[in-house]
Each structure stands twice: as structure tokens, then as C-alpha cells.
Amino acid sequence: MTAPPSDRPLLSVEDLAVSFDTDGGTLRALDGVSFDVPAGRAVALVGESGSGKSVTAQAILRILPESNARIDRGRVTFAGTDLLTLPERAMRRVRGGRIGIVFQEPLSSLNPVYPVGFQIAEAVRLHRDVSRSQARARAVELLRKVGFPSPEERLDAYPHELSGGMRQRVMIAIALACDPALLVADEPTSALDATVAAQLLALLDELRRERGMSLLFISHDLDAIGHLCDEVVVLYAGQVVETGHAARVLDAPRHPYTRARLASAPPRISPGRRADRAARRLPTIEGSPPDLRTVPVGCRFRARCPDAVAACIDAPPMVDLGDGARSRCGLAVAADARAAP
């Protein structure tokens, strides 16, 4: 029986800064994003493209490009170690073991040369003292967990033999393979068409609570971030600005961005959205994020903001909120000024 959710944070980032040098000068990726994950829950990233995202997920397990990339400050905390300061050898024991990684495109992820069989049990030996008969039989026993029918005539089968869907199957089983009490899962259905991601969502969902793991779920898909977690971290530009409850956070958002961000999208199936929102054109969020080479004074999202507010001209801090909602908005702060006695 697995352990019950806690809301001691499992994963702890403070404070985290990333940079990368490029020909045209320093892009300040992430600039003081903070944000847990508590054990037994999962926890979204949410956010377009080039928000900062992945690099996020990148510097949690220092997987960023050692030719341009750093971090410039901050910490990453999982159960106690600071993984920042650890040295490599031991990040290799977290990363996979303890931290289990998905990625966005698994026929990129896998090796082609090599049968997936093969690849699962190494997974295992490399973290586990097992001989090569007990990792494969530990294969034979995830491809079953993740849902291949007759798993033992697949295991050695090519990953260019099976569907897209088959092949992420076999990332989660990896990833799974250790029984990590983290599972970071980085756009892990974006390739794949609504019918295969919807399954494979479930999967995991059902596999996150089956295992009480933790669960950083990076996505665009806000419906699957509605199903699939109870936290939400929105980020614009390399900041966070707004987290709380995923209910809260998609049905009532607080910070402009998040507001425009979920008018844009495909309307989300629930019991309390209007069917005809569908008939409806969907608006577009006005002007570009900005270049974060040369970073705006003020809020980052003044400039495409409808409801900018001279308090914005200065760049607001996160706000509490109540009830767990935190967000990064002149308006908040203007109200929370407005509030105090």
C-alpha cells in the first residue's frame, strides 16, 4: 500500500536562475522561479512557448546543454539534497533512479540500434545489483504494467517496429523502472494524436497514484493539466506568475496572462463550461513575449496586458492570495494594497 499524499514538498525549487550565452547575448531563460512539489502529488508547468518550460525541467535534473547554458543562481532541493551541489556520479543515481524522466519525442530517446527489451533492463541494471535474467524479467513485467498485450514477444522488438504510442510506453517503463518517487514528464503526449494521449494520460495518472509518486507535468494540453493534477505553475517569460490550485487556477485564474491564456485555447469538457463556448471564435493573446536578451523594466507581460495598471510600471512580486493562490500582478498588489488596514 502506498503512502497517502503529503504536502511536505517532495521537490523544492527556489529561486532559480538560468542564462545561455548566444551569438546575440545573454538570454535570461528563467529568472527566479520557485515552485514545490509535494510528495504524492503532481504538480503542472504550464506556459507557451519559450516561457521556460523544459529548461525548468533541464536544470532539475542538469541535463542543460553544458556549451552555453548556466545557472546563475537558486536551488533545487529533492528529499533533502540540494541537487545543484551534488557531484555527477551521484546526480546519475537520482537521475533515473530516483527521478524518473519522460520525454516529449521517445523515438528520439530511445536508441535504434538497441531492442526496447534491452533498454528497459538496462535501466534497471544500472541502478539496481540485478543479473540479466532478473532485469528482463523486470522488463517483461513493466511493458505489462504499461500495457503491452503478450509483453514477452515485444521485448525485442526495435523501437522504429512499434507506433508512437507503443514507444512512449516503453519511456514510462524506464522512466518507471526504478520505482522513483518522482516522475518528471516533459510534454509526453504533444506527438501523439487525442485518442493515444488520452490513454496514456490515464495511464499514468493511474500509475502516479498506484506508486504515491510525485508528479512534474510539463504541458500545454490545459485539459489534461485539469485531469491529471492538483497544483498548477503558470510561467511567462522565464518568471512564475501565478500557482495555486489546478480547479482554482484553471476555472478562476488570477493573473492576467492566465486569463488570456486559457480564453485561447480549446474549451476545456466540464460539468461547468457552457457547450456553445465551442461555436465561439477564440481570442488571441495581442503583440509577442518579449526578447529576454534585453529583459522590460516592470511586469513582463505589461506590454500584451488589457488591464495594465500604472503599479505595473515596477515589477510586482508574487502576491499570497489565500487558499494557496499566488500571483504576480500589479492588480494584485494594487488590491492587496487597497485590503490592508
Given for the second form:
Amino acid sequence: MTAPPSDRPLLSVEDLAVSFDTDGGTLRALDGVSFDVPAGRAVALVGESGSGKSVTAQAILRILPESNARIDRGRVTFAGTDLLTLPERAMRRVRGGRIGIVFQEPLSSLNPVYPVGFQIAEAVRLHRDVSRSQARARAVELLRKVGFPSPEERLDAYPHELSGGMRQRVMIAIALACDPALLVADEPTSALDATVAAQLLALLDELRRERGMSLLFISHDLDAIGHLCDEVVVLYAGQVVETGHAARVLDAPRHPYTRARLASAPPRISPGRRADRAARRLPTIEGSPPDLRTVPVGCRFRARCPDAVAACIDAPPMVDLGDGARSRCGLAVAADARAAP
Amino acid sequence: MSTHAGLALRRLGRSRRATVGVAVLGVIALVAVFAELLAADSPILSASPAPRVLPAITATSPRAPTPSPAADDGACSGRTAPATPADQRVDAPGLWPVVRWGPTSRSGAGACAPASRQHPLGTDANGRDLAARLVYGARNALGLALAATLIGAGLGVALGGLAGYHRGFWNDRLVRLVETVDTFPAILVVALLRAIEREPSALSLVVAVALVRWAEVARLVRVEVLRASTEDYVLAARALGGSPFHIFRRHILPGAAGPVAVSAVFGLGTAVLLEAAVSFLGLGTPAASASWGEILAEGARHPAELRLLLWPGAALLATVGAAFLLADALRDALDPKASRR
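After the form predicted on its own, can we look at the form predicted together with the partner chain?
Below: every chain and molecule of the assembly, starting with the one above.
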């Protein structure tokens, strides 16, 4: 595997389509998803439940449930290699070795019958030809890295003996065991309380910068994304609806869904503004996302969009708005044209 | 390694059924292993003609065993002592086993001799020492049952794992196969194998019992694979690059170990019974080697000699009962919901 040219992204997902066979018919979970994760950058994947965030992560690693999931088309290029056509054996070396993943639920993602040190050492030994004691030493080192004050003492602890935050730190240690070039974090803080989540995000950010690692951060925590990520990819109903620099997307969204989503997020509470903010009700997005077994024609957000016009019945293409910003909305172009005289 | 196993072992230690089962099985196993020290044609230690230890095992050509024509079975009525004086063994120097007769040598005391100093339990209908037959019968029964159970369990784990992993092809066929095997009486399989082979051997009996026993284990393992496949930690292990075999061994098999152990111990009892039944029908191991079932068959032909029914019956009851007690206790110990006793 040769190093990619610096202008090529580390991970490039192109036109990825994934469907699930369900009792009610074929569910098209992803439909032509494309985005890039540049080397050394952090990219956020945002979207509501069912929009395809986790499916994207699992499709990249090819760990979708074999029984009913299918990758219909697309390409996932990682460091110059198409992962979707890679033989299973070579793919196993990528999983855990070159791409690490942290799941949402640390308690259930750790095997309850093995001590955490053993599980970290196992991750090391899966990819590196090291002795048990070397792997154990590496586990201590990793535990220290992820913020265990006395790692030697916690090595033989079972997952249920640790707090939620500590368990998630163990998961991060496992994901980092073989120094991956890309870390996929699938809602790593959803199961944690706010304080612990903030600590964990700071840790993730620190580790990423320290190692020059790329991060694909799946979340719906907009605050976290603002702090952690360089770029944002917004998913809606299995399609990318908007991409761009994190600050720009969060400040000036170009897609009605992103706009509505941002408006419905609770504002960061600062002491001076607390009173009047609390008094205001948060707006919500009316309706519910479309059933992906029977995808509507045209724009998928049309039914819920406050700005929808007759033209939205035609499937909108991804519109390049310059400076890395893209939006799947015909109105974005019009808005831009109006804004720039 | 796991606290679960430790907990189960501790619970097992407290169970009276388990203690009784282990003790009884242990004694019978010791008898089987050290059969030569309990009953043999030659002394354990003999000084003349040359110093020898356990000639019964070490000597390449021990005293030629008395040919045992099966023809005179049923000579119980005539209890005339034959020419060869039995007392020569009593006077021979050296350290003798408790019973100075091997399982196949014919005693001078004649057929169906009552208990005496020479023959603590008397002789059988062929003039062989009953105690020696019982001791070597234990070796036959336990050895065969153990080998068959282990082979069956190994086969079951392998096939059950394969079926759970390869959902489509293997799964359907295996489930049908397991159902088919379940409907087959074990004794029929033995009879079939016996019909195929020319020389009856112990191996074919082991194979026959294993062929019947594997199905239950395979079913247990398959269910565990299907259950564990939905666990997050199995997905996490896949995401770490673990091979299917690695995941099976590390993350799935430990969960199946308990039920498989229970099934194996139950199977041990069943296999002992089956061996007795097969030998009773005359389909058993070569007639020369001792078997409880074969003694029972003799007893059935000579109703007057109650000893021939009672002793092997008691041995069978003890072995099978102990195995079932232990299996029962093991199941309770492994059941997290079981109440403490």
C-alpha cells in the first residue's frame, strides 16, 4: 500500500449505496453517499436517527450484518485502496489495524467475561506479532494514554467494575491499539453524561492531534462538532444534503434541513442570556423523515421543508457552492444568486 | 479466566449432589485406571523368577491366558472343580492384587462358583472371576463413554459453530441433520455399524455413540452462535479485525461452554448405559474384554445366579446416577437465575 499523494483524501466515499432486506421490502439505507476525510482532519457525520450515519461507518469497515445488508454500489477508497473490493483477509488487517472504531455503548461493546487489559492486549495481538507480556505492556501504555491514573491496577478490572466514562476510554484504547490512520467514532458520547462526555471529547481531540490521525466523528451533538471537527457532512434519509467547513455549516447552513436542525438545537446557555432563552420554546421540524422502503420522488426533505416550492418535485442535484461547500438544494443556488448582487 | 466460570465452580463446590457425583465417578474412574492393581493374573511385584513390576502390563508375553471357549457357557449346574488347582496363585510369592485373577482367565473354581477367598464375588457362567470382570468392565464403560463423549462434543462444537456462522447453506442442512440424528435410536446406529464392519472393535462403538451424541451439542452451540452474533462485543471484535474462528473461540464458545459441559456429563451417563445395552445384546466390544452389559446378559441367561445381575446393575446405577447428579448440579450452578441452595 503506497502512501497517497497529499492532495488525495485518506478516505474517500463515493456514491455509496446500502440496502437492507426487511419484511416490509427493501430499505435503501444509503443512496449515493459521497464525502472525503482528508488526512489528519476531523470530519463530522451528522444526521438524525435512521439517516444512515452508523450504516456508513459499518459499510466502510464492511461489518454490516451479513444476513440482510447489501452494499449495492459505490467505492470506499482508503489510502489508495478500494476497501469494497478488498479480499476479506486483507480487509481484516485494515479493521483495527488501519481503521479503528469506537462504538456508542461501551458496556455492551466490551466482552463482559474478560478483563479490560486482556481485551486491549487482544486487539494488539490481532495485528502485531508480539508476546503476551509485550501486549500487556502496550495495554498499560494505552490505558495511561487514555487517562487512567494507575493503569497497572485497572488492567485486571472487568468492564462492569468501571464507570461509563472509563469503559469508553478503554474502547478508545482498543481502537488506538495498533495506531490506526483513521478513527471512526460512532456517537462515542451518547451513553455518557455531559461532563464525562466533554472530557472524553477533549481526550479524542488531543489524541487525534498528537497522532496526526484522521477522525470520522458520528454525532448529533452540534457543540461537540463545532469544537472537534474541521468539516461537516450532513445526512438526511440516506443522502448527503450538505457538506462544508464546520464553522461555516454551523453558522450559515445552506440546506433547509441543516437550518431547521440547527434552529431546533438548544442554545448554549451563558449566564446573561439564560432568562430570555429559557422562556422561548425550541422550534421543531414538523413531520417525520421518510420511510426508506418507499423513498419519495424529488427532494427527500420536501414534505417537511418550510421553503419548498413546486420545483422540489425534481430530485435536486448536489450543488457546488464553492470553498468546499455543497448543498443538495436548488434553492441554495438561488439564495446565493440573490445574496451576491 | 472468567468470573462466571469461577462463580459456577464455587456454586458447584457447595452443591451436595455435585460432591456425591464427583466422588462416585472419581472412585469408579480410579478403579478403571488402576484396574491392574485390583485384579490381575500376575502379581504387582514379583521376586521370582526375576524382579518385575506389574508384569501384567510390562511383560510382553505374560502367562498365556487360558483359552476361553465360549461353548461351555451354561455349565453352571455342574460345579465340579476341574483339574487345575486354583491354589497355586495363593502360594506364589510377590505382592498380589486384591483379586488374583484377570478378567479373561478361567478359574479352577468352575463356572458360577459362589464367593470365596479366591473369588470375592464368585465366578461368572464362564468360570471367570466376577470381581475382575466388574473392575475391567468399569475401564471399558468409562473409557468408551469418555472417548465417545469427547469426540461427540468436539464434532458438535465444530459443526454447530459452522452452522451458526454460515447461516445459509450449512445452517439449513445441519438443522435437518440434527433432527434426523435425534430420531435415530443409538442402538440402531451401533447395530448398523456392526453390520458393516467385519471385526467388532471398541472403536466402532465409540464412533457409533459419538455419532449419536454430537447432535445435541451442535444444537446448543448453534443457538449460542446465533445469540452471540447480535451482541455488540462480537461486532466490536469483527471491527477489530478478528477472524471468524478467533471470534468463535474467544467470544462465542465461552458462552456455550456451560451448556455443552452439562450436555457432555449427561452424555457420559447415557453412553455408559448405551455401552451396557449394546454389550447386553451381544453387539458390544470383543467378547474377551469385560463389560457390565455382558455380565448382565449372562445373568439373564442364568436367573438362578442373582449375583450376575445385582453387581453389574449396581455398578451401572452408581456410574449413571453419579453422572446425572453431577450434570444436574452443574446445570444449576451455571444457571444465573437458580436459587441458592
